[in-house]
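As a starting point, one isolated chain is supplied in structure tokens, in the form predicted on its own.
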Amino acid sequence: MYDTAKTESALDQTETKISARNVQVYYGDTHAIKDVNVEIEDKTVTAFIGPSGCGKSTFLRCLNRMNDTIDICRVTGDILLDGEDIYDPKVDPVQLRAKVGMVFQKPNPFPKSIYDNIAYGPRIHGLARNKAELDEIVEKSLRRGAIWDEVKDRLDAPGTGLSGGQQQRLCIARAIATEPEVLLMDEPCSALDPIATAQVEELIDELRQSYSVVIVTHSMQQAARVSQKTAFFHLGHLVEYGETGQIFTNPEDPRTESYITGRIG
């Protein structure tokens, strides 16, 4: 994207983290995603918006090969993470998902203790050599998930006993415990009340200093609050992609304007 010689200002420019080229997704005979091309930047929050069923969650799930788990789903085109093709047969999807973490719409803590929810990923990926290192990863992840102070005295309690907003921050902490580079969030606040939503949004803003965050949201207000880049999907097409402020105040495509002003959706 930036082929000019690196200038002083290049330090402020953001590197491309994920590059998608000519991506098509089929569910059986249904062509769900049509010819999507997009460059997702590092250390940036990118929001995917659009009406229900427009393909935004389907495309999000392409970025860590979650669609592999659906038998009738077929993905074509190229998706590169740091220039490497994530659909290359040599790529292990389990390792990929440690690098590209995912947080779902409904908080889904494991039926284990708060500690074991966080320790699970680092254990299976061999990220800690001993209990002390694992303790350190658990504490650091819970701190990054902005929930450490609330749970530090009850790490042995079940994660399922937390409130909805706490469970979602626990799931974010769990996703970042494997030291991912990208964090995908599929409507992470839609099951939460306004206070919990505000806490998660604040957390997303902090996380972008360390990760590339991609969030699917049905709330345009949320996209406007948390993201720097916005992609508008409609009927399987990526209609428009650009700076969030520009997409919301001066969109180029009439379909984007219709959606933002509430005429379609």
Second form
Amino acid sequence: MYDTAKTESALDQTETKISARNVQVYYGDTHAIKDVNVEIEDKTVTAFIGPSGCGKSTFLRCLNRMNDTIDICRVTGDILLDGEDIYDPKVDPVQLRAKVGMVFQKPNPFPKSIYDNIAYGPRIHGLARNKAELDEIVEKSLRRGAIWDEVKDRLDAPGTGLSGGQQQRLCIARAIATEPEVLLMDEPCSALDPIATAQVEELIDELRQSYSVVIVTHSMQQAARVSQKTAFFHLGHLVEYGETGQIFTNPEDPRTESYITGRIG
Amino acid sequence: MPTAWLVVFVLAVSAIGYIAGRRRALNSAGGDSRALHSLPVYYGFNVALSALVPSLLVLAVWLLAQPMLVENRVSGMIPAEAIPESSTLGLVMSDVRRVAEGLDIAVQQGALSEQEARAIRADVTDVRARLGDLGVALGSDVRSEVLSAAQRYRQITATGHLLMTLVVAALTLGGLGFAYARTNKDFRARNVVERGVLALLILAASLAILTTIGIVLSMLFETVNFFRLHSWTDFFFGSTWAPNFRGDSELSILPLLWGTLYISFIALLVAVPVGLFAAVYLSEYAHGHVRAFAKPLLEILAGIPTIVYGLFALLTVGPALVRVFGRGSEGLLGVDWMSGATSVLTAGVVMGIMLIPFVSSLSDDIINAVPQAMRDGSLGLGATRSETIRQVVLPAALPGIVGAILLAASRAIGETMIVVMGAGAIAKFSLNPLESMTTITTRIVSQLTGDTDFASPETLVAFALGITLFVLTLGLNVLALYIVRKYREQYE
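Could the form predicted together with the partner chain be given as well, to go with the form predicted on its own?
Zooming out: every chain and molecule, the one shown earlier first.
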């Protein structure tokens, strides 16, 4: 399995999508992320693994500046998206978040209809000129979210009425609808049952064709199944970053090995 | 022995019971509190409560029931022909009570001995003058029937009092003895005390509910009396409010209801936007320290007595509005639309100010209850904060906000002091907000203040108005609570 993942990623044209240099994050006096350097490739699934509280979600939220909404959070260092510093004062965080979509741990459909959930982003950003175009975007996004067949007859039903797995795929479809370049996923399957998890994982693998996907996960099996690159975080440090197969079969750092074999975590 | 001493006695016995029960329990366990079923305090409380609760309950019931029973017995003594023309049994009975009290005072001050008070006779002594010397003024000369009834009244009351003292004391000591006898190391005092506490809680809860029912029933009876004297079609469907005491009053609720709803509408027009915007700012934009400072400040508004708002309406807002809309060429607008300071607008604006903290505080709670995940989801899609609030947070909070507004509306409808002082007293249908109008609550106040005769429709109409108001606000509250509760279920 690791071998196929490796060959697949080797086949794709790899270029750096996001590169982080010397990133430090502070919550008040707490130093949450220490000196993280990482290059995230385009059209690749990158997994962030590590024990709880190691900073992987915090780092993920730095990539689309969601941490701006937390008053006491301070980020230093450079994070470049396509070579542009996203923390540059000229960058509008709102525009950035449209380019770097995010899917959250708990499915969070808005209390609106399925259609309005998907149309939310395109409407805000003016992506459709008329209703027909909007319909088209909604259908395309739901198809790519692998949920079209299940909801096509009830687009007017509230999104909160779907099952957990359907809700999460709806949220992924919603994130796709704004045509992002990068998709960040913060433990997208932790609230789902195994069947829904399998569906979402399959979807993530398909999304790799068009996007750079970054996924935070607690499940090492999941990281091994869906990702081509894996980063291991521990106590705010990026301990090891490399090909997923490499990390799981032959880690360089003893801490990575301990975590993967279950000795720390 | 005054009742207060009886209560002190009961309390003292309970205190002794506490100490005794505790000691007996400890002794039965040989001084080792670990061998007891419950903690020692529970044994003490068990004995104390057994002495205290039944006797106090009996005391309370007795104090309520005795005057009624005595009244019943004594009023039978007064023959129908002893009741003068233009008077009623009730009025004669109040004379009887007054004479009885007068005799009590006389005995207390030593002007009469107990025997003299019992033997005093109206045809021999001028009772009115003697009592008048002691500061007990009587309206008319005391007739012999009244005097003998008063003497009988005193006698029964004194017997009842003695009986009550004995019964309560016996219950106290009996309760103490019973609980003390039961106390030993295996007795489950904790469970018994806890059952007692439960009963206490149930009593408190049912008291609140029973009071509500009592209020409704008393209003209902008076309302029925009103509708016996006045046609209900005029009350509900008439168009004029013109009470007079000549007996041909037109008492229609509609002009008052119109005034009430119009003023409430203006109040909501002020309170809802301001309160809602304040809530949005406080919950979504304000930093922690601004919020910590501004929210309590806003809620202080809710603590201002409504009479102070009334003064504000009368002395500040009303004259200011007159300066703008009235006084002809001297006014700010050069128009003469408003003559007096009292108007629908005056009362409405001030009431709106009063309701701002109500709306903002409730809405703030409801907006805060919208899960952060909703905001994150919207922000993560590249929405701005204001887009998030308008399109996700407010729609999600809408049912709760509607509930808050309905609660504010029912406050506005029931509000009294501000409209008494700010709205005027003229009942009419008019769309002009600069005119005086009146509301249901102000009319209730004016119909019941001053000399009132509880047999005329002009007075009794207050109860019909009251119960209509009650039904109206109750309906709004039920609707509001239903909406708020339904909304809560969505996220839990």
